[in-house]
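Coming up is one lone chain in structure tokens, specifically the form predicted on its own.
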Amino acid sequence: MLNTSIHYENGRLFCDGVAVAEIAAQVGTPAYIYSGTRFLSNLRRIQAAFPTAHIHYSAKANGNLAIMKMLVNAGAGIDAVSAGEIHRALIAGAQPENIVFAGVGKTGQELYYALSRGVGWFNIENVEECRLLNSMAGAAQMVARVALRLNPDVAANTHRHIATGHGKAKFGMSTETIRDLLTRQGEFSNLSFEGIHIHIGSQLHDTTATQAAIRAALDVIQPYPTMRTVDIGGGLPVAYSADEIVPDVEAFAASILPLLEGYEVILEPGRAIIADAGMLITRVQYIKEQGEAKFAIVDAGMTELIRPALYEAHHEIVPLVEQGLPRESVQVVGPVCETTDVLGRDVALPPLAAGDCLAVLTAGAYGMVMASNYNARPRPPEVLVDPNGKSWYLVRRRETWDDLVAPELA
């Protein structure tokens, strides 16, 4: 969706004070463009809504180092789900104690790396992980601070592919398992049990399920005075179309903070910070009419933005130049050799021709970070429009064919 940073001026699409067409002309397409003003504003709004919470940016949403550096400098910690993300967080300037290490399948090597770097929190997903971390911390003569991830068996109001808190999901531990662990804390002398972690899914369209999950978590930890931290994960929603109704961050906070009085709170937003600050720019290669449909075949596809193919996700698609011409229904499709390589179905767009550029909006989260080299396609560059709103610069160059083969031992 359009917003105060990504908007039209005199019929031309702008990212803050920079015409998007000017960037596309210099860096080529496809390309990702991010508004520094927008994602910093989103962070500040969350910080204001949760004034006493520890805000940890979820690096899996967008791990670009320049973006992470700006967010860390603005006071965010980092939520990492791999040792690779911890490595990136440290390069971006995050203090180890402000990093939370989550993830359902942490390897021994990753746990060792996190311990050796002094990572502040480990969100434990299963009993065997508890045993492994306890053993490794003991060998290192350390005590690791942990939160136990509860699977509250709560069905979130979101897409089935991004719901994580229902009983059949791979994430977290049952109430019974966590209660058993807490009664046996003495067996884990190198772990300090201090918190509980819940994350029931992304794009939560109401707070009912989150409230239920929090109540379940508090019921589990109530008998244990050392369990004073509640990590409520992320899930803050973003509207991907004008008619999508989602609670704003202030309403989200107001509905759950009264439940958490007296507890330290950790929040791990990612999408809510970066999604609507980013767009993917693509250029029309061909117009094709077939089977009573009109196709705009563009140079970006599921290799650049997999969300439509993976989640049936919707992204608004708009022209870089808006001339007020009558709209027609167009299938915006990519060049990848897969039927699912569709960026937008039945998109209302003005008449298009080869060479015209389009912007795929709300693409800052789970876009470039999930991009691939399928079909031997180099990944696109990333551009950041400075928070001053006037200048822009590359924060990741476009890959080359040589980059694609460089790691191979032929």
Ligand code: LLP
The other form holds:
Amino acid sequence: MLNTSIHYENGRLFCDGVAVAEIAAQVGTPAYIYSGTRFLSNLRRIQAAFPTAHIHYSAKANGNLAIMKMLVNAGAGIDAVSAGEIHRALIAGAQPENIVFAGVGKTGQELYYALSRGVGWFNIENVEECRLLNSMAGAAQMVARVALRLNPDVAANTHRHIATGHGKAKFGMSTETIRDLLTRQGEFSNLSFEGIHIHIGSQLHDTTATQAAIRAALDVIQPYPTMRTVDIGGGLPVAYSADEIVPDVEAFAASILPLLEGYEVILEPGRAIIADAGMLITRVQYIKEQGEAKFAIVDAGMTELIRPALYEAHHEIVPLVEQGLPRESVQVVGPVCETTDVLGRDVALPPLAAGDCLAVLTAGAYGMVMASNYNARPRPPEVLVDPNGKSWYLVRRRETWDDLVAPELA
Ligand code: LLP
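Mind pulling up the form predicted together with the named molecule next to the form predicted on its own we just looked at?
Once more the chain from above appears, this time first in line as the rest of the complex follows.
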């Protein structure tokens, strides 16, 4: 969706003060473009709405180092879900104590790495992990600070593929398991139980389930005075189209903060910071009319942005040049050999020809991080439009065919 950073000026699409066509001409397509102004202002808005909370940017949404560096410099901690993400976060300048390490299946090697780097929080997802971390911390003569991830058994109002808090999901531990762990804290002498963690899903369309989850979490920790921190995970939504109604960050805060008075609060937003700061630009290769449909075959597809194929997600697709011409319905499809390789169905676009460029909007989160090399397609470059709004630079180069074969030992 368009916003104050990604907007038209005299019929030309701009990212802040830079014409997107200028970037397309220089770096080629497909390419991701991000507005530094937009993601920093998204972070500031969350910081203002949750003034006393610790905001840990969820690196899984977009782990680009340049972006993470700017967010860290602006005061964000990091939510990491693998040793690889911790590695990235440290390179980006995050202080280890400002990193929370979550993840349903952390390996011993990853736990060891996190312990040895002094990572601030371990969000524990099962009893065996608790035992393993305790013994590793013991061997290292350390005490690790943990938050127990509760599966509150609530139904989040979101797509079923990104709901995590229902009782049948693999995430977190049941209320009974956590109660049991808390009564047996003494058995884990190298763990300090200080927090409870919930993350009931992503792109939450209302706060009802989050409120229920918070109430369940507080109920579990209430008898334990050392359990002072509530990590409510991510899930703050963004609008992917003008008619998608989602609570804004202020409304989200207003509905849950009153429940959390007296507790330290951690938040792990990813999408709400970076999604609407990013776009994927792509060029029409061919136009084909077939079976009563008009296809625009473009040079980006599910390899660059898998969200439409994986979650039937909607992303607005707009032309780089808007001349007010009448719209027609177009199927915007990628070049990958898969039927689901569709970026947009029935998109209303002006008449297109080969060579025209399009922008797939709200693609900053779960875009490049989920890109693949399927069909031996090099992953696209990433461009950052500086927060000064004028200069722009590559923050990741386009992969080459040699990059594709580099790890192989033939
Ligand atoms: N914390 C935890 C424990 C998470 O699992 C996630 C996301 C987040 C924070 C950040 O959530 P956010 O604020 O971005 O909603 N690939 C999917 C989304 C998967 C989200 C996974 N976990 C998509 O493209 O919609």
